[in-house]
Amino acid sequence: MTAALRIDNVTVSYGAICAVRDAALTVAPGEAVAVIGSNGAGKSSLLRGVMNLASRTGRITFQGQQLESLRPHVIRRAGIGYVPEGRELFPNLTVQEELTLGARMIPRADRPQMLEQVFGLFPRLRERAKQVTRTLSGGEQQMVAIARVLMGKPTLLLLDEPSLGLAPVIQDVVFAALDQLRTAERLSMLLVEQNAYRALALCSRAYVLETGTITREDSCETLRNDPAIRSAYLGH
């Protein structure tokens, strides 16, 4: 089976600083894969490299198409949805305007159906549809960020620290929605997450990134039960 995403020997740099070194990973169609590691390990840089938002070398293919020379908006049109750390919403737009912006790459006839789908996934956004995003809570803003990307009907979702700064009860809502996308919609995902407990519970496989280098790949069940991983990333 052709991988949805394949990364081979990818190095991501910021000037003279190497953030990720010779990374290799795959995401199969319909698979959710996590990248766990400590703060500063290079997890966010790996996703930025996939989207060509940082200088990188190596080979990146998505559904057999090479991405190395493509600009970020072309990569988005190819079917990769990217939810960045920090959400990057437009503070003066309403929720519905943000979601409409996310749907600009799909036919107008498809937009009402997609809007209903994301409102079904995040019912609170229907209640907040006319509200300006800067007035939302952090958790609601994270829902908007994910929903905006989903409006473009991606086949692969890149998620950068979706639990960051959220209260546990809101994390539950966000990760329940991601689990529904994984199980019901069979949406491929690459999840970068410092909260290893959440990441390993959602995904089937995971990679461990340490100081820019992938040091291990295994099933999430195996990693959850590994004493070294439990001590380093799960807090017990």
Contents of the next structure:
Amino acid sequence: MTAALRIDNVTVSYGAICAVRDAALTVAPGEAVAVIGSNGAGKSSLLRGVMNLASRTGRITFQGQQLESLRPHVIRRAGIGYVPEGRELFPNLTVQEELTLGARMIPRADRPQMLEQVFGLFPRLRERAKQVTRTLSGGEQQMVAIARVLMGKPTLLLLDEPSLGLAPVIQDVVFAALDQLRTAERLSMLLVEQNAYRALALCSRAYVLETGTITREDSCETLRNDPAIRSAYLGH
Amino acid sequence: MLIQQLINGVLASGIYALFAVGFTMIFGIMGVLNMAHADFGMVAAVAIIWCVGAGVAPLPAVVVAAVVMLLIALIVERTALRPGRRYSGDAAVEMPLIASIGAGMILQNGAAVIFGNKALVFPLRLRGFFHVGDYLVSQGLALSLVVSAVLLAGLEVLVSHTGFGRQVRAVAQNRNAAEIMGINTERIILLAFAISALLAGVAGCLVGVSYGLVAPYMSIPYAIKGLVAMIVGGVGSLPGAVIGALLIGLAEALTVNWLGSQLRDVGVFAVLMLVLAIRPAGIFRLAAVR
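Output the structure of the form predicted in complex with the partner chain; the preceding block shows the form predicted alone.
Okay, now the whole complex, with that chain kicking things off.
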């Protein structure tokens, strides 16, 4: 079976600084995979490398298609939805406008249904539809960041620290939505998350990234029960 | 006399607004000042003179001039502005600024070499006046104001109420985010640049229509007034650029009335300094096209 995403020997660098070295990972269709690691381990750089937002070498294929020479907007149109760290919303656009922008790549006739689906996932956004995004709370902004990507019906979702800066109760909402996408929609996901507890609970398989190098790959259940992982990333 | 000058000021502000909106649109989207912007107006105007002089009928001449001006504008974008987008920080701002000053000089001096450093008679001029009560209204400037108002209203509809406009605003607010949302940001920037160049082209032609003469170096005062209007209105704000243009048109007219035409620019810069003192970010405090 062709992997949804395959990364081989990928190195991501910023000038002379190497953020990720010779990384290799796969995400199977419908699979949710986590990358856990401490702050500065290179998790965000790995996703930026996939999206061609940072200089990288190596081989990246999405559903068999090579991505190395493609610009970010082409990668998005190929079916990879990217929710960046810090959300990267358009501060003066309304929620409705953000969602409409996200829906540009699906047929016009499908958009109302998709909008209902997204509002079903994040009911709060229906109430906030006319509000400009800079006036939303952090949690609502995170919902917009995920929802606008979903509007384009991606086949693979790249999520960079979706729990960052959110209160636990809002994290529950966001991760419940992601869990629904994983189970009901069978959406492939690559989740990069400092909150290892959340990541290992959501995904089936995970990679551990330490100072730019992938040091381990295993099922989330195994990692959750591993004393070294528990001590380093789960706080007990 | 005062009311007559105020009428003149309002009429003149239409051309200033077209230049100012182009400046602010490019700054809002690309984050750079295109100092060759007003020169596109000169290029369009002299291209019409050249075409009509070569025996082309006025309407086809306008079309040919628009195509020539757009081609030149796209060359300027590709050679003077686009390279700066590979950099970040100060270099991304300074490099296109200096390069576009150079591009403007090439266009001005190129036109002077081809057509001579002299005023050229614009073939499509409207030099008559009509009366509104006791006051005289220049037909050319009245037409300029109407054309400007229609174009700027159309631009407002385009930017605020269409899918293309939504993409323009997205690129202006966060280029990286726009790219990862599947927007071809280079294409949007190029289209927005072409629209701004067309506005400058129309403005340059309206100068010819209103005053009857154009010249290779005519763009310099219009560039200054366009920039002042942009800053007064708030950099990146389309409505701000229009309000800024109206203010400097009125200031210019009032200065002419009170101090004489030799000092007409004093009022323009007085408005600039006053606004910067009270609202340093301009009347509409924005940094991105909305």
